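Next comes just one chain, in structure tokens: the form predicted on its own.
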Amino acid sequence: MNRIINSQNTSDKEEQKVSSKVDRRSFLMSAGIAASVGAAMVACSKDHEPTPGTGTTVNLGAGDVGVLNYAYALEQLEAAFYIQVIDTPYDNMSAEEKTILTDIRDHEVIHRDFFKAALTAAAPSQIIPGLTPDFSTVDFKSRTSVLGTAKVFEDTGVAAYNGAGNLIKTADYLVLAGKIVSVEARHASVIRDLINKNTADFAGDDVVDTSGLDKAIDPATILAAVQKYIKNPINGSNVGK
């Protein structure tokens, strides 16, 4: 998490490319102490995930061991996807991008590996696998896909969230989701920034509704939504029953 905290000495000549009704770089530093509930139980490990047969099905299993286990999934796709942003940037991708598709991607690894501490910890018999990711449509080198795709895991992982916490029976679990959750949100918001920059797309129509709520979308459709990234079949059927 350093790099969020020396982001704060940047040049003179950076700082006016990232000021704008919202300072990116701030956001994302407000993001990181949130997160930071994770880094307290597990390293910031950015290495990949072993990874099972990608014809097996997994399943989720039931309870918040299935919840648990369905944000471990999308975690799972999500720190991929920033790591593989980060390992191959897309064409001029520019300093402040670059500093702060790293810091989700450090985000995301440690939400993801928080989740599997927890399962670890709490059910390690019942712990789905590491996921084979399926970024063949997505573009590396290409900012529009990047982002584009960035976009569509943001609002998905936010409604994902939204979604399972009344699935959750476990008070503690449930607060912890909703310091992820609060951390998603505002990747979404400066992905979206990104891509329309100084406008109120960070929380368009099309995920806040007129009364001021997000999004809160089901596990089966947020599963079938992402499927195509995930090479394994994935089951989620009894998660939070």
Given for the second form:
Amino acid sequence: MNRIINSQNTSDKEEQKVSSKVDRRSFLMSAGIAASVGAAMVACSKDHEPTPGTGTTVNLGAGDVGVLNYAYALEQLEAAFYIQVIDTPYDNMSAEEKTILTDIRDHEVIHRDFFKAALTAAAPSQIIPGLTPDFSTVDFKSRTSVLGTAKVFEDTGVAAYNGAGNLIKTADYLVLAGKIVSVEARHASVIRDLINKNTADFAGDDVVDTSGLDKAIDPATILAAVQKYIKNPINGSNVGK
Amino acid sequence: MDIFKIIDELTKIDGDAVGRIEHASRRHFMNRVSSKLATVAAPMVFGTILNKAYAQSAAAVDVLKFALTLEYLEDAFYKEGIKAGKIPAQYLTSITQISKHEAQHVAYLEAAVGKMTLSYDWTYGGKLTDTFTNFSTFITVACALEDTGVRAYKGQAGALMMDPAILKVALQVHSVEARHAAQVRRIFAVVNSSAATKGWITGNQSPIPLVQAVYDGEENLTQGGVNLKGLAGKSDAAISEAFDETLPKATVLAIAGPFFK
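Instead of the form predicted on its own shown above, give the structure for the form predicted together with the partner chain, please.
Let's see the whole complex now, leading with the same chain.
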């Protein structure tokens, strides 16, 4: 199994850059590495999705289909990340951590395959392809880097679903999003507690505001933040419209 | 007091709750962008603005009152627990953080739909004898309340589709409740040496039989009309964990009812 060799740790400060724009230069520089990781992941186990391995722009589409594709894109990213985490465990991963991260991997793979099935049934001509992840900024040997990235992905997932709720027009889809977002929030809580045990961080003041509300962020902002983890440029400008 | 009567009484209080919360949500969003100080004051903004320009939806008002009732219960529960002084030091920070959020949720909702004083039966109709003196019992009740809260908010999402601003706020509270739920479940697992209890809900497993009703239906494998059994080669346990389930208002009230005097 290929392993991403990257000494760049993800510090707390760097995690907060999730809301910054994509760095085009580093994106292009890391594209080659990402392609090989994507290929290696395809070969590894039944959890892996075949990916086109191209850099062509992926359009999420409009309306509810756009929202479903948006969710499918984010779940693909999370699934690919945790598959890699379990395939190449960081140094000294405890038994408890391995159990938790394996559970989360399974949940994200289920979410991914669920959206794939739902979109294939509802809009077979509009489903986006498998995306090629770019985890060149993650050091999979480092607990700090892996858990820090997991925290970003889970908090981002929560904020993304919260921000997409009122874009959904079909009640059944809204309930489905609700069924998934609370599981993402449980993940976020657990990952945060692994990083800072028995503190207030599981629902920290950095994500929950002074009215006790979690973040809700619009698709454009979310996509700009996660683009650095996906090789294919994503166009989500019509999601929910 | 009958919990259905509580909801009725809350309903009498208010005439323009939705208008206020929708207006305040917009204000709140703008405040957050422009000034952290203004965000602190947001709940008070709700109470003082009586803008009749916004249409109200009876369904949304009902949801807000239902939510406030549950938040009152959670807020009172954590405040009593902290006051009783039996929470082990290593868990006090987590519990205090949760208590803070429940108080914030109460303030937020009260400002929109009005205020009332409730009294509680912490024996749950005589079934609990040591809710605040035995941390094991306390954390079990916390699991039940938080997991119920997650299911309760989720069950109301559909009723809020006509009021996008309120739906958004409800979702933002919902995910905070889920963060709480995962934390108290993991504390429960340590305190009660229950390795089977994880941050997420497996099948319909309940921490104790008394609160089984909170978890009934969580074993569901059918989502969007499709039975997901065997999806991606994953176990039934994993599939049930990957989706939290809704709970109708009547079931939530039946579960919470014995906590109200």
